[in-house]
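To begin, one chain is listed below as structure tokens, in the form predicted alone.
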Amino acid sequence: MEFNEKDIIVKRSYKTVYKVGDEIIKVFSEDHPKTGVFNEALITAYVESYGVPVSKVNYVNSFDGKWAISLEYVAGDTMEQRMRQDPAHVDDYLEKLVDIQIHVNSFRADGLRNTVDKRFEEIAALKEIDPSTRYELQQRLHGMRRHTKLCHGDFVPSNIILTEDGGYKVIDWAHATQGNAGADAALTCLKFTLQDPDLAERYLKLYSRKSDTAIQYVQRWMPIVAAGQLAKAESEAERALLSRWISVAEYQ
């Protein structure tokens, strides 16, 4: 199969995403682990089996030495696009985001890795923070109960497609786990904070009210998920903000 520049819809350092007919094809870089590609396809298949609206996997294949995942094309706009196009109704979209997130978290995610294990390994591998801070973060993780709720792992407006029939599909499940919904909400809040702190605060209050979850519980996860994001920081400003969140003393 040949891919054309005009068909690119997303380009990252480790993958290029094309729209080819009724397919979305993620082509990963040559150094991207083969296991990671198959794992993403497997996770997406698991999530589909739970009954969550997703972009379904068609196949996994290699093209010119690069592994790729083919997914069904879903017509519509991302929620992020709608929020930018219609800023007067951002709060309505924010409420819809929370409703979808609570629905996703309502599924039991048997078969997926647990959030606590994933975060523990992320922190252990993070040499950018001192060992005492890593220890405190890991101790905090040990104190968290192990839940089995479906957690997306990157639940942001750009990963929700609002379909033409009024429905939605949630995409990009590579980081999904079974675990604590509070961890998922903490990461969403953190992603909003990096862009718009006011929107992050509105999201957190809305999530707390609609999910009947204490804001303090979500905040207890913030240093943990911030540590997981530190290695992915794209700027010094982002790195500085994440480093501040990692201060475990702030929410003791």
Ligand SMILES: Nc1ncnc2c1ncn2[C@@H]1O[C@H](COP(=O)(O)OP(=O)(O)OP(=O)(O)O)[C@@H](O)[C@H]1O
Second form
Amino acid sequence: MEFNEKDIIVKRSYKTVYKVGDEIIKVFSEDHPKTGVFNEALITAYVESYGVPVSKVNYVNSFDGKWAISLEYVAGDTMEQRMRQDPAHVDDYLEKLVDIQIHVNSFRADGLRNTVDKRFEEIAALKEIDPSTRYELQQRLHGMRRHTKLCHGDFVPSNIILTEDGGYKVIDWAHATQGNAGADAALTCLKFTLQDPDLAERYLKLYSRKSDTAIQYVQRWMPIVAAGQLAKAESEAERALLSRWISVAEYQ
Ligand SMILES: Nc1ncnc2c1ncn2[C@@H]1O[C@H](COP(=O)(O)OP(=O)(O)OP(=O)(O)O)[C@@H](O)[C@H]1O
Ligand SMILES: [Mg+2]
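Right, the form predicted alone is done, so what does the form predicted together with the ligand look like?
Then the entire complex follows, led off by the chain already shown.
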């Protein structure tokens, strides 16, 4: 397989995404764990099997010592691109995003890890926060009921492709779990907050109304999902905001 610079869609520190013919190939860096690559492919295969509109996984292979996943290329724009191109209709897109998220959450995710277990281990491994805060967050997690809903784990506009026929496909399933839709909504809200707090507030109100979920329930997950994002923070400002969200757990 030949990889050319001109075919790059996205380049991150740990992976490069190419479009080659009708395939999207994510090539991971040499030090990226092999288990992570196979896990992403397996999760995607599970999600396909539930009948969710996704970009299907073709194969996992290694090229020049680097592990890679091939997925079906989906023609269209991401919702993020459409929101940028057409700012007057951001609220219509937000409504569509919430509808798709509720649809995703309506599937039962047999075979995937539970959100509570995944978050528990994530927090245990987090050295950026002190042990007492870690304990508080883990206690909070213990209090959460275990659900079986499909949670995407990074449900943001750049992970939804709107197709020309008016349909959509959801991509990027590496973080999907079986669990509580409230955790999924909390993560989406957090990502919107980092970008535009006003948009985040509108998202949360819309999600609450459309899914008939109390805003307080989503908010209970905020410190937990914020902790999970801390290790991935891209700036000091982002780290400061996440730390503020996490510390809320100490006072409730
Ligand atoms: N199957 C696909 N079909 C078409 N485009 C895709 C597909 N998979 C990924 N892309 C494009 O590549 C981009 C990055 O892919 P992916 O979401 O897997 O990585 P990412 O690092 O999470 O990027 P982002 O932060 O933009 O979501 C997507 O936002 C989308 O524009
Ligand atoms: Mg993505």
